[in-house]
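Just the one chain here, laid out as structure tokens, in the form predicted on its own.
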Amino acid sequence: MTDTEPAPAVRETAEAIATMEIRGAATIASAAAEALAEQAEAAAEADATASDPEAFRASLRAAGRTLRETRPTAVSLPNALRYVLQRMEGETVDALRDSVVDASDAFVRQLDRAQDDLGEVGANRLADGDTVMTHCHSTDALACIEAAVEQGKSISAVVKETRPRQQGHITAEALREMGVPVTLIVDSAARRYLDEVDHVVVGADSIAADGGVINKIGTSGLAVNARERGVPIMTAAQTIKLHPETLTGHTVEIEMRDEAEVIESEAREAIGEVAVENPAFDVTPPRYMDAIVTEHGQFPPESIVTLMRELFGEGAAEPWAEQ
């Protein structure tokens, strides 16, 4: 390993989240942090970075950069290294690694935390009896159910397939491995579904400072559908979530995936030459949304730039950056 090589474990954790093998954001944050933490060993060990404090911080700085570049949109993978990187401090590459250990250790264990924190906000909006709408694969969306579930509470749930790479499907096992009953329908069905929902449940892939939830492609129609009908609609998401880079003015870009996940190649080539597009995400105008629930309770959209200017002040560092 050269001085900025990022160690395999770090390589095999980015490929893993480029092809979305590891998916969510928690789980994203999560494996980015403990990403770090094994390029830390890694470095510590190498001829070329174990007796080089600046050398060390460089493999720190260029690993966090690989894992960076895999998912443009998921805000919690630069909140997770920016959490990691910025205590990595010490004189010596031993204090420096163990600094690094010790952050990804305290990071990993917030996010058990967190997650069960949120689910209990986001049960006490949901009543017995409720049935609730979802969309995508959310593990944040799960912990309000299974919370709920878990107080007793007989929850029903009408889960959009969620096309094109259908995690409805993910979202319907949990939820049936719940004791949840689930109706699974195509997401051009969920209109006429919201009549028989009480709640809708997302989750986000970020959250802008103005409020705006960023999350998979269909969430702001089915938002729009739900305001249409009257059906609340709530955004869980913790914290890692928040996209500080908006603070500043920063425009939220919305990933572009391969055109092969919307249609294989013979089916395109008998259409004949028709442009493809496959984004992955969209934006939900917080006039759509109901509330933003985090595990430091629950907030209207608009309100959430208060948290945010708490938990990361007025800009976001980069401190992956080259130096």
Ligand SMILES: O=C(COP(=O)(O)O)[C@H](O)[C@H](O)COP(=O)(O)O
The other form holds:
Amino acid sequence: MTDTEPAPAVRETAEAIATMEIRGAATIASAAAEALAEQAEAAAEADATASDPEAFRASLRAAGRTLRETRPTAVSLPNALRYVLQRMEGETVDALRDSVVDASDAFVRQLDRAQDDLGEVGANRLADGDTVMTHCHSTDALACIEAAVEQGKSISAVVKETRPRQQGHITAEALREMGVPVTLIVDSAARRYLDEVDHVVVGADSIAADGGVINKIGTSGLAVNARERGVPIMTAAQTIKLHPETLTGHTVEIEMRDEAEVIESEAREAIGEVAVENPAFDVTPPRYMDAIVTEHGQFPPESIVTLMRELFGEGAAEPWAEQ
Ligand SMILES: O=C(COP(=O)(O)O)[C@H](O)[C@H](O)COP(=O)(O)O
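Could you drop in the structure for the form predicted in complex with the ligand? We only have the form predicted on its own so far.
What follows is the whole complex; the chain from before opens it.
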């Protein structure tokens, strides 16, 4: 390991995030924080960094950049890096290492607590006997359903498959394990089933300052259909999903993934020369979302900017940048 080369654990985590072995915004955030702690442990042992605090800091920033470059849309990733790297302090390598490991532990603990707290808030929007519809796999959305079940409410679910990666299968299994009866449907059947649904519950990868919800592709169409059918829709999103850069007018970059996720090579060849696109996320305008449920309570999307200013001020530091 040279002074700026990431530790193997960081490279492995970055690779697992890029290939979606580690996926979902909250899971990505805690994996990134843990990878920084592993970088700190490795750098405190490595020849090039063990006795040079500045080289140690540079190696942590480099690890941050490697992790940052994996997936562009989920803001929980840079927010996790911000949390840990802004708390890196000390005059010696040992002190620096301890500060990074402690910050990483605190971040992961906070994440778990936030998910439990938002689950309670979201559960209060669900009534005994409700059927919910889900899209993709969101641990924040599942926390709301799980808390409702723990409150003794009887909940059933209609689970959208979520092409192309079929994360709906993960949701279906998780709900079944909670004892929730599940009906799995293809995405294009969603509008038909909305008539049988009392609430739509989705997660988020990022929330923009205008209250726009960036989540798995298909969320915006589902939200428009839900509004048209009169079915309430909530986004369950911890505050690490709030996108501080959008306070200053920046837009959220939507990840475009490989066409191989959409179509198998044989079918691709048979079709011939056509374009295939695979956007991973879309933006649901705030007017189609009834509530954003966070660990600080629920908010109409248009008022989320107040919470963002409270938590982030106006700035979005990049403590991983080269100095
Ligand atoms: O869109 C996805 C996952 O997309 P991908 O599978 O492409 O990562 C999830 O709804 C959010 O990340 C929220 O998840 P969580 O609530 O667990 O943070």
